[in-house]
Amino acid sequence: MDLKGRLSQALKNVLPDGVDAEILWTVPKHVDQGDLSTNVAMLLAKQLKRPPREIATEFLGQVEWADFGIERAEVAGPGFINLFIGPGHYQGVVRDILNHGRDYGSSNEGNGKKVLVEFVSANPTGPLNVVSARAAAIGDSIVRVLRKAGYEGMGEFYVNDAGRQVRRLGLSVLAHARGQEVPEDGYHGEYVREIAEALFPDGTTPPQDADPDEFGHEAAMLNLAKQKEVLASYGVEFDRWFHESELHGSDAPMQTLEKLRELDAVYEKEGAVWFAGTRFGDQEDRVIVTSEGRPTYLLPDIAYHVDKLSRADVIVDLLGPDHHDYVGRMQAALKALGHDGKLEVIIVQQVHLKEGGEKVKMSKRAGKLVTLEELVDDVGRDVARYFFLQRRTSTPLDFDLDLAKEQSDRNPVYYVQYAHTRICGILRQDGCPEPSADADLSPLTASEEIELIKHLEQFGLQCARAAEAYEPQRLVGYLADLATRFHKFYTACHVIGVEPATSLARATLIQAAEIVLAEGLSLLGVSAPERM
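In the form predicted alone, what is the structure of this chain alone?
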């Protein structure tokens, strides 16, 4: 339990019998108002029928504030309780970080809840593009942050290897191999020619009766192998690659249909089977089996989500910007099946690459695209992931290639990594004492030191909030602020060439900052270099 939690518990322990209150702590805007403040006495005034200042004063005398590292406690204004935290508390934070190492900031906030995050899931019909790159960075970081906060986070990629797009890919490959025009609705990229050459080497041509579904599947598996390779180099690993063909092989779609029938959630009309989505919150009813007896895409998708929920308590889907309508129908289907509130959907908005102030145009069908592999080759894995994590997923992202390749403080990932590098450089220098959790940290009283420690202390809370909201981008802002506070400390407080006790205390402090920076960057899938 963090300091706020322990302070809240101390106040709850002195509340009158039968009285309960939510105790919230805020950080005052002005330093003369303390480090933490609560209005709990004002909230209780009506219930206790007493003046809030009287209640607050009574609380002050009932809690041993010094036990929590509080230097001074006072009643202010109409009844605020303001607390001034002493240096001893912050020195204890530094000691705590060194004792825990990279485990610092870990918590059991998730209490082991199983959260399955499905992301990327790009059709295996071509290379991964930059929208998939953004989804990969976000999804992978969500899983990492979930695990940090005590959830059982799992990442999954859904391989669409049973759809019409696979047949179109097969037709495109066969056309290339025969020297024919690729169908208008086929795939025209250079990668299709390369696949054709791999499947039909040395100028061989496909037989006239070649099955486009068969060769489309072979081509898709070649693409999938490449996708796995590229994602691994991007630092993204999945716990499971779930193939749609597995789903059909298990008859899960038909089993799901029967379950919907049992629940009276489907009906027949004009020979087709309709899901009664409007009864469960969707905007309209949807066909799930056509009049020809062929399931639409919706039925296997519902079956897949049911399968995921058999393995997790909550499922999270990261979807592209063209999937807004999909959300309502899937949530309605799961509600009909008794899984209401167990699906979270994150829409990952479009990415616009910019170079020289101009947008780089992309079209997958026409083969004019910037792939994830090309982007990482151009700007590097660390920069690519960090840039994709800077903005909320609901916001389209302008990816500035020129800035991404710039090695200066203007580049946000360089700015944060340089803070880590600078710390490592100081700790390597002759004359720098060996940091120690057992060191005397009482010299750490300067405002720049305390401000840095205050920010380090927030790391666990930021991780927990990021996990709860599925927003790893919160850590991007946190790390940028941490780097700024460290650079201010570095300017004002020398580690080497000062009084030995001060030197040791400051070396221990920057070791704590190094630990948090390295762990924070790792949660984003970004490296923490020791030299740059």
The other form holds:
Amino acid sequence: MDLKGRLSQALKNVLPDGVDAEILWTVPKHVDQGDLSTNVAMLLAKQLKRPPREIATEFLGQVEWADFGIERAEVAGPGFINLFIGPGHYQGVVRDILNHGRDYGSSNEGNGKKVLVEFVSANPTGPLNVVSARAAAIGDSIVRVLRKAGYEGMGEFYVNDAGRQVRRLGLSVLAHARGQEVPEDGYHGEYVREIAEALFPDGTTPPQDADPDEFGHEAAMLNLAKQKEVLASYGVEFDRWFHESELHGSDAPMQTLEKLRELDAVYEKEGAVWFAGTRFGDQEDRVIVTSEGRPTYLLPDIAYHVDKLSRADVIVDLLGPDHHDYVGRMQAALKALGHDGKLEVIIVQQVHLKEGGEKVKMSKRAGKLVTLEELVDDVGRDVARYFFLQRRTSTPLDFDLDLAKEQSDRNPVYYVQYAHTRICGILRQDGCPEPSADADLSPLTASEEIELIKHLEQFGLQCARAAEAYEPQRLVGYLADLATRFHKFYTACHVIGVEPATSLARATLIQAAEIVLAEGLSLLGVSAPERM
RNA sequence: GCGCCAGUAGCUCAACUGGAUAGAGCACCGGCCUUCUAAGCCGGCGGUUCGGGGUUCAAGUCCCUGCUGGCGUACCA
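Form predicted in complex with the RNA structure, per the form predicted alone context:
Following is the full complex, with the preceding chain placed first.
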């Protein structure tokens, strides 16, 4: 059991008979408030009908704090119990990191729970845009963090290869190849021309009876191949690419419809079949089979979610801002099918690119888009991913292209990477002792050393929290803080050229910091360079 | 109209899920390189957490209400 757990147990042992409380330890904001703090006395004040400070004082006297490596314990403020941890504990943390290596910070918080995260899932009708770039960075990082925290995380991309947009793509490509005007509701980007040239090289033209569905599908597969390639170079991996066409092959949508019929969750009106979403919390009922007898997108989508739930305990959808209204109907559908509470939807908000202080104008209609590929070519993979992961997913993001391209101290990515680089630089030096878990770490007592270690110790907790809340941006903040602690240490404490015992202990400490920085950055999909 | 997301320093954002004195970066001002990379460190400036009620020992955080901004509101996906 870790220190917090053992301390909680000790406190529970001194609670009055018949009284129980959950004891939570937090790290106070100010150093003069100690290293760990609990508010348990305040929580019990009402129940015990006594002032919180009085209760805290009583508890304080009943625990042998020194047994836990606590140097000092005191009652503070309205009734907090604050503990000041001695250096011995922190030296143990460093040893722990060296012993566990990159596995340090892993936990079983998720208890093996299967979490399937669906993200990007862009239509195969064109290149990936910047919102997909944001979703890709976030989704991929969520999966990595989930695994770190003991969940079985899976990443999945839903390929929408069976809808009517595929036919529209086919019509657009055929029109282009014939030198005709692309239809108004077609696709107008430059890539349409490229696909047309790939399918009809050297001035060949499509046959008169060319099937738009067939060529649409070929074009879609070319787009998909390109999307896969771009995502791979962006460092984003999927465990599965699920094609909508697979679903139709297995007749899953029709089975889902039958199931909904049996549950009496659908009805007919004006020749169409409606899902009675309002009975399950949606804003309005939705058509799932049109009056022409064709299923709408909703039916296969429900079938797909049911399929995912057969493979996972919880499913997470990362959706673009244009799919806001989709949430209610899918939640309602799953509720109707007995899967209430198993779908978590995260809306990835809009990305506004800014250059020279101006918003970069993007128009889908005219095909004027900044693609993921262009963005990565422009600013690099590390910068792009870091920028996307910095902000909370649910808020729109201004992406400052000038700042992103700047190779300077203004660019926050380098701040974290530079900490890692500096460590590698020291460890590379001839005069640097070999870090070792067996080293005597008692020389580590300086405040810069202890502050650094305190932060390293938080890594596992931060990973667990980021995983549980599906919020990888927490980790970005954590790593930036960690880098700060390291840079302060670097400025204050020399590793090489000091007294040998200190030198060895510090080399071991920075090795520990290197491990956590490298592992943390890899959870973000950002590289940890040895030289910059 | 209805629904979602947001509103915290001049700007971009934090705040460990209800805790103590609301913190960083950028910008602006001033310091620190003959020793491990100055892509760094130190100091200064900067706040009615959009307004108004409420819940309680305690509210930026939860509830109600109003205001502002973004997005969405198809028998498209």
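Numbering follows the first chain given and starts at 1. For the two forms, the rigid core is made up of the largest set of C-alpha atoms that agree within 1.5 Å on superposition. All values reported here derive from a predicted model rather than from experimental measurement.
Comparing the chain between these two forms, the hinge between its two rigid parts falls at 85, out of the candidates 45, 451, 85, 109. When the larger rigid part is held fixed by C-alpha fitting, the smaller one turns through 20 degrees between these two forms. Structural comparison between these two forms after rigid-core fitting shows the C-alpha of residue 65 displaced 3.3 Å. In the rigid-core superposition between these two forms, residue position residue 78 carries a C-alpha shift of 6.6 Å.
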